[in-house]
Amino acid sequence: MSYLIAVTGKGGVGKTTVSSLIVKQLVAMGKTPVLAIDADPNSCLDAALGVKAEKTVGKVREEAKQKVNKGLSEGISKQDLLQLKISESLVEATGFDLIAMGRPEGAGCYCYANNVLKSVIGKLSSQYPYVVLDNEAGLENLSRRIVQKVNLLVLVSDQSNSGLETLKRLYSLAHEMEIKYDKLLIVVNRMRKSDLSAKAQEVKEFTHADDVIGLPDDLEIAAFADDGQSLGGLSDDNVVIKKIYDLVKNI
């Protein structure tokens, strides 16, 4: 049974950074192989992890659709063809594999691709002790039931009052959508002060979160992001790395 960690929050707060660092620490601690799922069409989890997703679910969906329309898939159903192509789009790396959702490259919605991705994830995840899902802003992917249950739901915010208030709305929305999770963690990212604010504590109480941690606004991470470098190259004594280590250690 896989342990699923889903990371979400509003846009621009560092969800992908948090997701990639969780993957990095899981690998460093030998909790491998890890399946990293980039479920944000605007995300770049592959770059943060130092790999390249040449094909995405959105892209292979269009390829499969074109093959079916041209009659080039004789002997195989559209769903089987798409499942095969999604499996082929898996990026293999040391200690982890990555699959990216991407965007549809033609007309149509994600509904069909979502259903197939859900099926593929169900089959793939059984091969991985840990799965890290980097979501798009909000709870869209979880609400589509791409995964049935989350072991650890990580809500990420910056330290602003508006950002933290968004987490309260996401928490309420999660309950309205009946999203199931075992544990809830609040991560306040890019903190410029050492202590968590009263607002962060208020959010913890409102959401009944199991814990809340603060990650400092780190110059090394900012420099890596500006240069488009993989976060895998961060120094082991980086303060954010140490915080993520404590997070992973306590899973």
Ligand SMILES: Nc1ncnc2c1ncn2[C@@H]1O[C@H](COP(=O)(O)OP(=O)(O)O)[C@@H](O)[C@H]1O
Given for the second form:
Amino acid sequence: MSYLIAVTGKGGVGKTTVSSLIVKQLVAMGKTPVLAIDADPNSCLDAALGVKAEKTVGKVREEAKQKVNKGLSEGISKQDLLQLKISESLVEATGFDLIAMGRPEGAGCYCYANNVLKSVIGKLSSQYPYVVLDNEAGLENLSRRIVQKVNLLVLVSDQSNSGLETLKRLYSLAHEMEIKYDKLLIVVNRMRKSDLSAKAQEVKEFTHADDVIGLPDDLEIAAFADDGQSLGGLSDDNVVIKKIYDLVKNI
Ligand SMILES: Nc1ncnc2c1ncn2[C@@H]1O[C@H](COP(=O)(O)OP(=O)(O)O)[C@@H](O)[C@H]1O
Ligand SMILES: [Mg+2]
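Pass me the form predicted in complex with this ligand as well; I've looked at the form predicted on its own already.
Up next: the whole complex, starting with the chain shown before.
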């Protein structure tokens, strides 16, 4: 059984940053291999992790579909073909593998392909002790059950009242969609003061979160992002790294 960590929150709050740092810490602690899933078409988890995803799952799904339309060679099922294709889009790195979902390409119905995809991703995930899912803003990937059950749901926000309000909406949505998780963690990112606000505490209570942690607005991280560098090179005494270390240690 793999331990699944899903990270979500609205756009630009630091989901990809937090996801990549969780992957980095899991790898550093030897909890390998980790499967990192980039489920945000507008995201670049690969760059944050210092690798390059050449082909997204959306792309291979389209290729598989075209191949099926042309006719398959005997003895190969659609499921086998997609499985084969998806393994082509897996990027292998030291301690972790990465797969980028991309967006569905081309026109037409994807219901069948989506169902196959779910089962293939499900099967792939089960081969890893830890899976980290970097989601787009919202819960669609979880509701579509690309992954079955979340062990740790991480809701990321900036410190603004409106950002924190969004987390309450996400929480309510998760309940409407019957998304199941064992543990809920609130991350208030890019904080410019040291103490968590009353609003952050209120959100913690509203969501019955197991914990709320604050991550400072960090010059080193901002500089790495400005230069397009992966976060792999951040120093171990970076404050954000230390906090992510504590987070990973406690799961
Ligand atoms: N704690 C932080 N300190 C400084 N910059 C940060 C921090 N967290 C995220 N950033 C920067 O904020 C921007 C958005 O972060 P990102 O992780 O891509 O957000 P999201 O995935 O939610 O869209 C990036 O440029 C990133 O480097
Ligand atoms: Mg992102």
